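Coming up is one lone chain in structure tokens, specifically the form predicted on its own.
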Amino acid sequence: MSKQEFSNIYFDQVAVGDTLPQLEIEITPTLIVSTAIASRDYQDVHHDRVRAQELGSPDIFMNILTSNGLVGRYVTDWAGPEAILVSVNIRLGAPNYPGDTMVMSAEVTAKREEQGRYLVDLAVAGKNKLGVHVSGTVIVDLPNSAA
């Protein structure tokens, strides 16, 4: 098994208006159920299709903790191992159902040095065929330079 290399994005490499590469995430029943269980969310609408349908949903759907985790993964995969998530502020929209694909995207909206930290604000969105599933703002502290 080969070692995967991770690289950092540095504060001076980022400009307001930059966009992050998109990330496609396949929404599978296994992803929905396993991440609900991992986050201790045992609500039946996240694992029981029949019960979800009885409650008016066409299928099981992703919980907010999973959506939050996927936003964090998306940003840290881009930023690299030295980045620190300072703040993740999200809201949910259209549900993520099995069989769909969520496409994550983000744009740099601000950057600043604050008390020795190099902060970058990102407007993040995850869209599926129904519309925007998750949107919000992430603040990440990046390393200062490649030196």
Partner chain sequence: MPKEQAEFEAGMQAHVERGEKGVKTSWDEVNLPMVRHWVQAMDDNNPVYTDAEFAAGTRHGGLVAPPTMLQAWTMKGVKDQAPGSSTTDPMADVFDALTEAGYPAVVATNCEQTYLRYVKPGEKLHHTYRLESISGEKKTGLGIGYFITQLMEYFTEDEEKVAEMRFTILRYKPAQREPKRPPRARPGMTRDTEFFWQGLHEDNKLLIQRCLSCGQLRHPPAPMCPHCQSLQHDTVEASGKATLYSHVTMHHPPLPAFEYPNTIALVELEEGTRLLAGLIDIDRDELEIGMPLQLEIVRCDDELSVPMFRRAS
Given for the second form:
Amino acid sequence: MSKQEFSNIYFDQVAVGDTLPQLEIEITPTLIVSTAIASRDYQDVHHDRVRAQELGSPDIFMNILTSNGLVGRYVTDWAGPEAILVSVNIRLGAPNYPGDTMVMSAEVTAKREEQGRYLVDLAVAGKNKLGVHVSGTVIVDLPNSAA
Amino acid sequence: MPKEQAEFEAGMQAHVERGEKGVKTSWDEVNLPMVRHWVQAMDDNNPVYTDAEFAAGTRHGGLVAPPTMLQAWTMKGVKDQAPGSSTTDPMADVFDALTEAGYPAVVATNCEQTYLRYVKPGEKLHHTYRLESISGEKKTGLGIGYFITQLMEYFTEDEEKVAEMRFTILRYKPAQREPKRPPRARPGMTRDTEFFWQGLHEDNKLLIQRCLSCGQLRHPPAPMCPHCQSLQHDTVEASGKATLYSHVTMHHPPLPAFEYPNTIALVELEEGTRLLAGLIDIDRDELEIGMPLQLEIVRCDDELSVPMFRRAS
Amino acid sequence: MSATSSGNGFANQAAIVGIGATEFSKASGRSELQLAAECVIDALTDAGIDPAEVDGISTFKSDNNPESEVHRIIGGRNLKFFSRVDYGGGAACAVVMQAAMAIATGVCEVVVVYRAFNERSQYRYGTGESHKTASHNYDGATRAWGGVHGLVSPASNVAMSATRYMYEYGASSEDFGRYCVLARKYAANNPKAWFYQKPITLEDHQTSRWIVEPLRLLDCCQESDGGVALVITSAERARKLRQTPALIRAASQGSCDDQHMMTSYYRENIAHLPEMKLVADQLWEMSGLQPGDMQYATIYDHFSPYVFQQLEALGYCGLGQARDFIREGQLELDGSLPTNTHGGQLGEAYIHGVNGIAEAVRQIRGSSCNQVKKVENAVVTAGTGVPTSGLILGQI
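Take the protein just shown as the form predicted on its own and give its structure as the form predicted in complex with its partner chain.
The next block holds the full complex; its first chain is the one shown before.
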């Protein structure tokens, strides 16, 4: 993998109101199970369909740590490897069940220089066919090309 | 607010004010194998997590762990919490009290992570946790309950704080949800009766057929006036005022479209005709023949509206 | 009494000369057609008439067995009269009226009446099944008035009238229960009854579960599998046959006063049965008899409150007074009007009232399990809450 494949977004390239390209994530059982285990979350509802159904869900569903991780990934996929996540604040909604597709989108809502850092606020949402799975705000520290 | 509930809430607030902390440690230091597992599962191709040479040339200055992976390091895992973790949960009594007070159900609602810096392979993390706030009793779509926010603060072995997380859950009394019911049977209609159902559904009106020749009102509708044999008729809109003429309460057969016991009324409209109708918010012990009622047209679904009545105020 | 204009042309012209039945069960284990054939042959054997002689059939519109097919498989030759009457159990006496008229006018000589169904094991009237799909015809449009609210069963239709009857006249659930206890007492002594040797107490009635308030489980007739048949021929021939004939002294039908099928909710007073009054007035006029001339009655008992309203319509008591009439024991064997001695449809079986006609025939023959001392005349009614019918049977 060569370094040239990764480009970065610079602070002065970003304007409030810019939207990020959408990202579609297919919600497969493999995604739900592998991310739950990678986050060391062994709650049965994230890997055991029978148990999930006993507890009233139609199927296994994605854990919160993964939703959080996918929000972070979505932002750094766009911003590039120089970006530094400052905070990820999410609100949780409709579950992600297998067979669904989550479409992620985001918009730049603010940008500012703060204590030598160039910060951009993004309003992020991930929607599936049941509604909004996750929504929230990510603050990312971007390199400033002028610096 | 009942006294018991006030005491219960005060007890929880006292807990918040005490600020009692627990601690959770990690089994392993931040490490590349766990990171690799994570980024593969998440399909996150950012090279700063796994490509040491690349990472060294970035602002990160070397490999870092994905910041959103924060919780994974101190998670309990399949079996036990890592040694050095609190053996008793300082918040257990709050959760027990909530269960006892009738708020057993739980759902996570918010997660706010702030990263003071990215952590690097080799650093060993632990975090403290405490109850930061408890809301007043709130009505939510799921049911009545309390929002409870925990504050977790993450540190390295030399007690450098690297991140914090606020994690909010709702502990609630599950709302008595209406079980999902199949739709009511569609009414059979003929050219003589369809105006009645259309009037209810499309115009939100209860219509009574009227003979254009002798002026008699009639229900159920019919093509001919029994009084003067006229075939000419129109409709008048019912005022909605009525009295209870008779009633039954269905227990059997239980049809899935209805809730049982199901009380059905025969009402006498102010205009003089009678009508079968459902009742709203009237206990069957309160039913009294002759009691005044007021129409409410209820939209059952996209195709059907039915006349129902509530006690007239 | 307003003058009624029913002719008496067929009074005393025909008689019931044979009765037959299958067993009464909850699962017959055979086709409805077989039940029909079995009970028809049983009745013909009882009468001593060869199946080949059957030249007329009269049955219910709601029966699933075609007249021509029943006639074919019992070995009939020439079927000259076949007729059906609508309105569920309201047809019970009307099918006999059809037979009597056909015989009196010389259309045919031997008419068989049958009602045979697997009403318990194959379909149940009490389930509200028929309301599930919308029929865009008169019937579907009429069912819709109550159907959209869940008013879907015969019990619920009757209960609406019962609530108003209780309100108007102060009758109680216990009053209804007294009839039910009596019916079950008679059934307990009838080996053919489903509830043979199973009497109930008033407390059993009062603690039985609600079906549709104000009706409890024990206010409702059974749901049954089975068949009952009658053989009707001329009075002249009846005299020569082996059984004591039950002469058809009168028969009538009635529909009036803003009548609807099961939901006559729009007439001025829904706590009485004007259609049964119309039937009764014709019966008394046609027969020249009066209520006091009856030694026995079969009163159609699909739901107990309508027994009360029928006794009032027949003239045995004033409106709202049937509860006293029953409490006084007038329907007991030693009362003024022993009623439903087979156990009724609550106790014996629900065969749309034809089993009650057979019981009236047995009372005239002197062969009932709960025999009344001497029955000269008996009155029989059909299903109520619908356009209905009635009969007076008597000794020749």
